[in-house]
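Below you'll find only one chain, the form predicted alone, shown as structure tokens.
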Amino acid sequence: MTKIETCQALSGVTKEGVIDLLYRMADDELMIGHRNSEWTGHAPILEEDIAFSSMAQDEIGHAQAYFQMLHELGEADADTLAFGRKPREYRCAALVSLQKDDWAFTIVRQFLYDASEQVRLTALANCNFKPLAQLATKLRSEEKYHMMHGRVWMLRLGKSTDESHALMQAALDKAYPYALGLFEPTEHCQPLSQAGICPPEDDLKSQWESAVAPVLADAGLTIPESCKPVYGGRVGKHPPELTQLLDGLQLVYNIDPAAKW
């Protein structure tokens, strides 16, 4: 299959779909490096408070890099992007949006949205896009920190007294359906798909689980079953949350989207 070198050189049903594709990983990646930011004085530990600032400020670093790959396909500019849509324009799944809660859920979902991100990163390192495949490639590289930390976390409250399991595990029963909807397909699955560009998000929610399910159960923590994945958000069906954090997110930009800073 022949390799796609430029953004110039997409188009079509192809160019859309990684249009799209750009929209759902930047979304993602500002909203919970936004939810994040959150703990920034109020983490448990310090440790933790520079920890989370410094994933927080790395997530919004790939949302740009996402944004700026949009600009050079034709979209705007990566601060409009960024702050001047309205909540059904975002394409970001419902999980990375919720608030964040306490710290167990904060973790249960940290570990969970990253391992996701490995999956796609690693499938988007060796596909046909070049841009994107050096992309994913770089910053794949700094997700596996991320990685780490979420699990020596998730190991560490699943199995230490009686009371954290026990929030971890009502952590993992509200986050695992929102987590799902990470996958939710789309109508630009096929095209990307046969483009090499990204497998369908059926095989990456396979591999996702298959690599989750380990820590989850050297944790002592159990899957919750039949769940139905929460969808929506990648045709902008958001929860209430989400208009609620571009409040604060889009604040500044909001007093003079013209201004220059």
Second form
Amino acid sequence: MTKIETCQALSGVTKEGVIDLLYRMADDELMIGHRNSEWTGHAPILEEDIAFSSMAQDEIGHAQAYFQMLHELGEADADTLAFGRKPREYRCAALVSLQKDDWAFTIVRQFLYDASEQVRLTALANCNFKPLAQLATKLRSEEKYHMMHGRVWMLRLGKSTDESHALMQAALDKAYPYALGLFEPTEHCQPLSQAGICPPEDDLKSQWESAVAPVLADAGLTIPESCKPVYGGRVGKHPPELTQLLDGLQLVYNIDPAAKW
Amino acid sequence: MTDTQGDVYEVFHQQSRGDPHIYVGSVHAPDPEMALLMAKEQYARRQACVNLWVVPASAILATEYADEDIFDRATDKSYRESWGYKTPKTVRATEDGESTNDED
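Take the protein just shown as the form predicted alone and give its structure as the form predicted in complex with the partner chain.
All chains and molecules follow, beginning with the one already shown.
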């Protein structure tokens, strides 16, 4: 299969597919980065406050990189894409817009999310669309640390006290169906996989399951049985939490979209 | 007030391979693995880094400040100071001030 070397070389259903994929990834990153930034000043210990805030910045940085690529593909500029859309125009999975809740939920969500990102970026690093392959390769190094961070917290909290274990299991029960929703297929997935750009979502989901299962087992946590994935986010159907998040995120932009500081 | 944030680990940072690990500060953590994770974000997010060490502060044996006088020189020992030696020009050209001729 021929490699697509530049953004300009993309066309037709492949281009539409890449745009859809970039929106999904960018919006996931923007929302989880924003949710995680809500811990700044509130994390359990000072060191973690700094580490988690720094990781939130990483995610927003990834979103920015995807938005820039979208701009090169003819979409609006990064600020307009981040702040200037209506809720139904975002393509994030519901997992990332949920309230930050307690620390157990935050850690579980971040771990499940980071594992999905790692699986996807690993696939994209070898994809046929060169600019995206290069970007994925670059972003993977930050995700590697995120995975180390997530694993350590999962094991500590899963196996610490009865209370921490119960909180973690409850968090996993709540987050897991939403995490499965990260792999909601869209109409663009088939052209993307045919063009050798992104494997089918089901394949990514299987890889993700293989990645998270051993850590969850080591943490003494049980994957909830037969849960139904929460879909809708990839086609713009979001829980009310997204509107609440965007009200805060877009507040300044909506007052004055051209403001500079 | 008791410290509820875990043990203290001292952090050593290496800027590039072959450089010495330099002491940069400390972190609180419940165990060494977590200490390394915390150290990475506290001390390696702004500057280049290839390697970090963390050491439990409790593992360090230190002198007492009350014994600071053991470091005093009761008699003239300027002969131990490197600037007491004449360094050949060729050596001086390749070294940055501090000489390595400190055999004492």
